[in-house]
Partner chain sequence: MPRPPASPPPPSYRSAAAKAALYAGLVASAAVALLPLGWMLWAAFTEPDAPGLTLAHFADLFARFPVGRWLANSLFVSAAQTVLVVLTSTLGGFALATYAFPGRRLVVGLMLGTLFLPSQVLLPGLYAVVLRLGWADTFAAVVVPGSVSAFGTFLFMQAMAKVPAELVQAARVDGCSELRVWWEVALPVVRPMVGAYTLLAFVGSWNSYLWPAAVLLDESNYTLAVGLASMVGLPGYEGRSGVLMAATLVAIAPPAGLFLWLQRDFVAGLAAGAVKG
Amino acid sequence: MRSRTRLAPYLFLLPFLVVFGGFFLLPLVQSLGMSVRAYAGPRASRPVGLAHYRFLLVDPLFWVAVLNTASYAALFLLVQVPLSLGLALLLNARRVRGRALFRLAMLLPFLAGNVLAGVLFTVLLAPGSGLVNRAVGMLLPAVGANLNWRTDPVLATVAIVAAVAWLTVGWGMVYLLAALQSVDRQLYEAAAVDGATPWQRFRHVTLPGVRPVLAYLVLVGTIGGLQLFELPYVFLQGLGPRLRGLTVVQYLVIRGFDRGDLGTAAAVGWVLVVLITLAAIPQLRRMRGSQ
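Structure for the chain I just gave, only that chain, in the form predicted alone, please.
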């Protein structure tokens, strides 16, 4: 009886351990082994040590992908976090009615996914016939309605950042709205009695109250930005103008699937893991400090 009692927790954990080991841990170890081998086929390989990693250090395309990915991640955060916070503040106002409907409307784009967003923005930004270009032509006749958002590097960057913001702003707004509603109203009343201005109440009451959620959004947004792939690939239909569509994941796909260089692709994957870890550590420390 005692032996069964001791074995019971392990038996309950066994299904998870089998799935985790077979579908996560084992492929992870195999990819690490692949990153130090050169492949001439699915079964023909030889060890090359850190040659793939040294190649990445001197490959200019890889560094273009890193710079593109880092710039996209930074732009996403600069757009998403302020917009999410602003919308959350608006919906948190007592005079606003129908909050549930607004929350649903803002959250629905997050359920669409990157591929659908890429297709949708391709239609919206089509030269001449796109809804956005038509609006630009009406408001700014000098610019016209024939803007080609997929051939100009600046416009392509703006379009991709706008598409990601459309997808994620509502998601961040829901988190921040929940954080705002959990802030003690007595703190606002005490600050108002002390003569604090609206800006001072926002700075000294609202921001400290939502700081953990802000840190979480920055962390998740950074990780999502570093993993960007589908949206620029669908919208730009390739690498785009001046390689603006080349991200780290896109570089991995080119190496692994287009060129069949599985060893280098595995090395890129592990470099991406390192980049995400280095970007996440400061945010995790901030989250701990804000608790």
Second form
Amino acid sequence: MRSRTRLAPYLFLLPFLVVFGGFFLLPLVQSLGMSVRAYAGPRASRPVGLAHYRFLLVDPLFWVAVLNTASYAALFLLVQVPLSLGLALLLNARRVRGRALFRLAMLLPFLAGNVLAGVLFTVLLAPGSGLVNRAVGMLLPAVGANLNWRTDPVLATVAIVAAVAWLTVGWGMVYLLAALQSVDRQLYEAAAVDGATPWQRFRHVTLPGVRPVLAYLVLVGTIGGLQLFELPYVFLQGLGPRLRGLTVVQYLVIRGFDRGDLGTAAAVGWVLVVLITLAAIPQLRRMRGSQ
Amino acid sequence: MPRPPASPPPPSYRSAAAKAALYAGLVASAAVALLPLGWMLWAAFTEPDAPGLTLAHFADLFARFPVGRWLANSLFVSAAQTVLVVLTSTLGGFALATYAFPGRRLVVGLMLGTLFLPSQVLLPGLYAVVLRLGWADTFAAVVVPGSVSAFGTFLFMQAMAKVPAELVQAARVDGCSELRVWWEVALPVVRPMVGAYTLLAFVGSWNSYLWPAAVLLDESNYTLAVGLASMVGLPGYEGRSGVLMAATLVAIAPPAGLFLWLQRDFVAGLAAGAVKG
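Can you swap the form predicted alone for the form predicted together with the partner chain?
Below, the chain from earlier opens the complete complex, with every other chain and molecule after it.
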């Protein structure tokens, strides 16, 4: 029996270790090796040192991609986190009827994913026939029903942020609602006894109670935001007005798969790793600090 | 509706006005969440400027695109990937949570160190590996790399750490094999998490685009997400909202069905994860 329990964990981990090693760690190392080589095809390459990284540093298009991606990630967080928290607070109110039903409705969009959301918003925002433009045409006849959300840089940005918010707000709300429901109710009673105002209760009881979950949502939102690709790719059908569709991953795809420049694509991947690590460190520190 | 036991008594919405505002906020938010899906249904089943319901968009969709094939491909790929990733994650998580063995710290360290790596950094290297295996344009190239997950294994390692050691020991004394301990003792304890993770894995696989689009080349091998993305830019489909929305409806139905089946587990599983922080 003792030898059995000695061997068992390795057998249970074997499938994970084999696939994780062969299809995660190996390609990861391989990507690093590819980032210092120039490719003329998948099998024809020569070493070029750090040339790809140096090229990225001075390529204005890459900088546009980095700034676009960072600004989208910041906008998503500014929109998603407050909305998720607001909805969770509403749903957490005492004696809300139909809480499960509201939660279900708000959670449904997450099933769609980035590609379907891109298609859905393409149709929803279509000039003339789309629901949004019809509503705008009716409410604001001066503006009319022919706003083109794909060719105006500001409208395109609004559309992409709105689509991501539609996908993710309900998701964040479910996490926050669970955290709100686990806040010790005696703390609220104590605050009430002390004569705390609703704002003081929110600031000193509710907010500390949900802070770890808020930090987690900011972390996941930052990481996800920096990997933005499918939604603008489908919605804008190209780089979009003033290159608003050019994200870091879009840049990687164009380099690697449209032009076969796998070396530069691999270098972009590693720059993305650095960007995400830099953005994640303060969040991870905050999460650890609040535990 | 039964109130959860730990439900706090936050702000009291006692006045009628506050109550009306609360419900107005909730109804408006639910409407915003559902409106795009409602518009999808409406556009899929109606002809612009013509009264009544129609199935013409679906007929058009299935006649012009291999959507049946894409649907079958997606169902196969996502089902296979989900079953495999739930199996490998619960087995691996069980091993890491239940046993003390040399190498355990190394495995946990590797998993944690790679948890937040963007999958896109793998693309060039994974592409090279898959070409070397001769897997270009095969489902194996999509299913196998997604059949394990550091996140999933870590998730079940944490969840199964709560399985009481006495329970495991008692099962062994009763003559259970280690595999039966996993199946009959550990898995039932984390059942809601299994439901939540199954849905998460299926939806993630169903909607994944970049890697399948990179390795599935022939149109008849596309998954639904890849096929659907390829439809949007086709000339002439710009204004064909009905066909696009019919395709979107076909694509969203399977994950929606699974969601309705597993939603109780899903919310409970997410909540368990959230409270831990």
